[in-house]
Amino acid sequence: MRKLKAAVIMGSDSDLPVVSKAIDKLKGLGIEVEARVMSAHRTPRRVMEFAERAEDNGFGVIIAAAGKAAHLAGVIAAHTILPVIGIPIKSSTLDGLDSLLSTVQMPSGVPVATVAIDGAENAAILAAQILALNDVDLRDRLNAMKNDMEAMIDIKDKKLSQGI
């Protein structure tokens, strides 16, 4: 079995601040990332042929950032059945609000799932969710995390409980 991929695109460089944590996170879990700039309105023919090539490239899963107008995860998933996570992207203008209708208000037969506004820690774990359906060591992997955070919640109440 080829080992799957996780490609994190985003609309502009400048998202990067906010995606960095999603390929950080994903890098940490031990999947394999590609991260690109493409847009959707600059760059449609560039986006389309990595969305229709993306799985015969490897790719599991597709995690699209954008702001604004953020078309780029509905462009990606009109164009591949392989699973895209929207990032919307606070921008100036609308604090993200005009990001996250733009990804979460997908027509029929395109779906995009889509976390948070500036959600890429949540979008990366969503990713690493869907390829450990194929992969027991990254479902191990994800389980190990689930139970660090559990383990530090019950830190965090002892510590308070003894400081009341």
Contents of the next structure:
There are 8 protein chains.
Amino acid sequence: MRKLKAAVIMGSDSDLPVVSKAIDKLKGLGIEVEARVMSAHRTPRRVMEFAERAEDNGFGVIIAAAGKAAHLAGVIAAHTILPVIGIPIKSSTLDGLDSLLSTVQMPSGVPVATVAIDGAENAAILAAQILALNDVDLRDRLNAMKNDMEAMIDIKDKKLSQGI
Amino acid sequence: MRKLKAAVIMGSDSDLPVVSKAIDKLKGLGIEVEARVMSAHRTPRRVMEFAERAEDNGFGVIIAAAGKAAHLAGVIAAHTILPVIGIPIKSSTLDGLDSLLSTVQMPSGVPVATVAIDGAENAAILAAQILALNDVDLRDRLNAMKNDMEAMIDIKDKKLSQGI
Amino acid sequence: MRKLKAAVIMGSDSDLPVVSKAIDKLKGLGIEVEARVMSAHRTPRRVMEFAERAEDNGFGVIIAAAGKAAHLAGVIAAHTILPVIGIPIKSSTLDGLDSLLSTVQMPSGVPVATVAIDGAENAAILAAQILALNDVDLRDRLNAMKNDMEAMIDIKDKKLSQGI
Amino acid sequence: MRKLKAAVIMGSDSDLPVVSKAIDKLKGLGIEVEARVMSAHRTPRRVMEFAERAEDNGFGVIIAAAGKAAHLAGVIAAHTILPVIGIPIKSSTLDGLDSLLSTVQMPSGVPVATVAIDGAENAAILAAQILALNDVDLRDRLNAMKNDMEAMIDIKDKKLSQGI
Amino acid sequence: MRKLKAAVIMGSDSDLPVVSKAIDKLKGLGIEVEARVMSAHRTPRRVMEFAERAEDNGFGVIIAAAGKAAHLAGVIAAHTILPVIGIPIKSSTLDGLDSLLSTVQMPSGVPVATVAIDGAENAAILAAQILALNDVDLRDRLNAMKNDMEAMIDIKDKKLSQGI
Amino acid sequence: MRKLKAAVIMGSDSDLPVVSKAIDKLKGLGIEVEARVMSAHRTPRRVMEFAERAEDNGFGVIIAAAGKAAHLAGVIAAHTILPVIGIPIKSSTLDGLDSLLSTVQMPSGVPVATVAIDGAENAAILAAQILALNDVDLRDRLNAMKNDMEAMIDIKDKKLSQGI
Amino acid sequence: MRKLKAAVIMGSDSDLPVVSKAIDKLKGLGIEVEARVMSAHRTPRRVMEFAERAEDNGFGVIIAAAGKAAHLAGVIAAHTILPVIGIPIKSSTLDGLDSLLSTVQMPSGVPVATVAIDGAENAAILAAQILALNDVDLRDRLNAMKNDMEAMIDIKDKKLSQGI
Amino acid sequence: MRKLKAAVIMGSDSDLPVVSKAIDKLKGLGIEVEARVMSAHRTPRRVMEFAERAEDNGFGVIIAAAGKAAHLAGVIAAHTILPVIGIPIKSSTLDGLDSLLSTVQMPSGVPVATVAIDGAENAAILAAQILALNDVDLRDRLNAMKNDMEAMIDIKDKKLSQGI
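Please supply the coordinates for the form predicted together with a further copy of the same chain, as a counterpart to the form predicted alone shown previously.
Complete assembly follows, chain above in first position.
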């Protein structure tokens, strides 16, 4: 059985410094990623077409990152039944609160799985957790990552307890 | 020359108690109105088609009302160069702040003319002001309305000054 | 292959009026649900044990609903690599903003897929979208639900266009 | 028939770095602009006089930019039936939330078409959309601009898809 | 020497239930009050004329109450050097935060002495404190009021300490 | 008759860069100023004693500046019937919203005349407006200042209108 | 050794419906309570005297409840080195955010141990936890309460798991 | 009798620059401190074990510092009846509001004594105030610190009064 891909869509290429963490994390977890720049407001047809064909094109999950009145994830979710993960991008004003509310407060019927403001890494991990339901190896990699994370904190803990 | 119509789109028919004030005001000012229920998330294709044909169908301005992650006005604006007026609808949580930010914080290139939370009457007046640039009679009616409004405050002022 | 179950955990039985919409929706979509009352603060061990065994116990996704300093979803996510969906419950103050931020602003490494404040129905649909990656019949039911939703808006639209 | 002009009023010349984007955009779209510094609080009579005569002086739309307790757009709207567009300027505290609420939350009867915080470019595009109802050439330029914007995103999309 | 009067201006007669507490308090403190309904947006000329003549007409302080994008106090302050006290009125959305920010965040040069949201009674006391600088009897009444207030809390304190 | 002085109290000497604008403005308007560092939380007795004796010591108005849980103005107001002006100081977090709410939201009976966040200059002008009720010369200086302010904006306006 | 008492101070007797839960909880845990009505703004001297003598009068912890610009806990903390617990009371506007920030955002040197908005029961439990450091019996009662709480959730959990 | 220790737990070693002020203050007051890095989300078992054994291990109070969806203090409080003090850490977005609400808005039954955002020094003083109920020498040191603080403000006050 062919593995499902993850799409990472950003509303503007200026979001790349944040969003690249999601792309890297997905690749690090062995997931095939397709990264795109598409805007709910500036290229709305392209967004619609991408979303409508995503399932047929082998995607299992779509990550969408946008700032301000962040409609991108919601618009994608309107055109697919694939799970859509939204990353609210912190913009130049309001500290990302506008992006967060525009992404998370979706009306009944069309959910967006929202992560923290600028939470690109967590978007990737969530995508991996979703795809891992179907993929024992990915599950192992996620468990290993969780263990590594724990070990890293423990090292810092030891360093601090002894260092001060 | 044929007069331009105003469209009033709401994301849900539960918004009608608020939005009907816009419809009534537009009719009261002699503007032909078409009222529709269309959702950026539940009937996205219909929204797109409506927006793309709005100019050809004789509309001069589009009012869009939605709550929560209120994408409706922005999605319409993505598909037309007609002026789009957004009414952020107060929903059951966050007192309309989510709707306001989702409507007003549009990215560069695709503006939404946002009025106050639940400001349906002002959306209608703004639409009329826009259409009035082309319509001397409508201008007269707007001026008359402004004068009436002023007179009404004056009556209340007299009543209060003498009453207390 | 045995179908994966969905867990619906709430921090307090007072959340049931909101959360029951998630339970009903999941059942309506043919998903086996287990509903539980467990508190991150009052029965933390039970939460931990549930989360650690959830994968082995046949769950594919966990929905967690909590209010105020809503730690439940995050604490569950700390103990499993299953996708965890958080429903921020609107409490008696702050209109659910505290619950939303406590649920969504997770640190790197441990994501919570957050839906709207009191967005129980969307939590269920998101859970279904995740489980549907593995389940063609569920995919069909989700597509049918999406079509029904669209049709319902269209009916309301026709009613309004002709009624006013 | 003589073309209608756009006015761009700012409350302080310190707003010019933001507001100049509106002036440039309007000029770029071939619209005649008059830029002014006038303050609702420091030169209130001048604001009133300008607003009252704006229609007779050949203006079709007024853009007003102000920060903090941003009354400028509202005060102008009180004295004219021309459409007034408000740009909330981000000030040194509160990230522009004060400016946004002071601009958008207008009482019934006197609307201000509010754009995003510091959204000067969108204010210009909205003004152009309004004036374009009367001006086929401007409509063409707006459509061209929309197409260019779309093409630019597509280029960035291609670059990203192939580059990573 | 003739005593200075206090003006109490409200933007709408719907504010009277809140504002009447200011009127009553001022009268209770023996201050001559003139109460008016005038709107910064609907009767802007009248507001301007009132403010410009207030000093000559025997006023020593002006209280202005308004909700939403509450410009009334600021517009009055623009036209007089009398101290202007602003009461932000809680409106149907945003819990008065819009009114508060629109009233208090005045730009340099034109202050508004802002009291709490719906703080009509305090507006009156503040006005009395200002007028009392010139009026020994009023000073005595304010001191008596302060003592009464203290005594009343003491009675409640005794009641509670003994009652529970 | 001896002229009333203005007191300027700050909760911490780190507030001086902001507060010094109030001191300078008061001096520039010919008002005798006494500047003090006193903390509602760290030197509460000194604050109380200062406030209780302020009237007898020849003060007509007290300006108090503090950040975070800004209690200074309120505590002073508890001990005097002189008008107390509060300057909410922007601190390292929350952009001054905490200071603003702690200063302005006073309970009935004890008002604080609150100005904008970091609005030191306006605090001084408000103090001058209050003292000017008793002082014709100060009134003249305030009127002159208002005229200068207007003239300055006009110069900037001319420069801009002709310069662009 | 004589047991330390807990003081429960409220700024207004209108806070009693919320605050009585703290009083009841403390009594239920066997702690001697003294409940008082004292206001930081209306009876400031009494507050100061109470705080200064609290340690000598046998108190080990002071709970202070106040709304709006909630200075009570901070003012008490300024006059004692006893631990002071603040309960921010939700008032008629701003949903308690003003009370929370006024209570918790204390400057360095004078802490207030702040609990949730209207969190009277938790204030009592926190007071008990503090006093229990010195009191083995109280520690036992707190542990029993924690176990009861856990058992109650378990009962609800069983009821729900079997009932749906 | 052996003196009780204070624990200072931080969710990430990146919090150390803020949290070290708590550690230093506690040491300066002669309190034995144990500093640890443990994460409610990344090392949840370790947090649980630490909290459960803290009382037996000689701790009298636990300080926990975390940012964003700051669950650390609440999770610790779930596993102990020792008083737990929470320091909300300001993170890269939302200015610490998320951390504050996630820490302070605890449900009934499990309190967290919350101090100001980044209020590490106050967390230490509060811990000392709690431990001082049992420790006359510590009480003396706290009183001395309070006097020093007062004296320091007085020196600054004198410098300012004479310097300007």
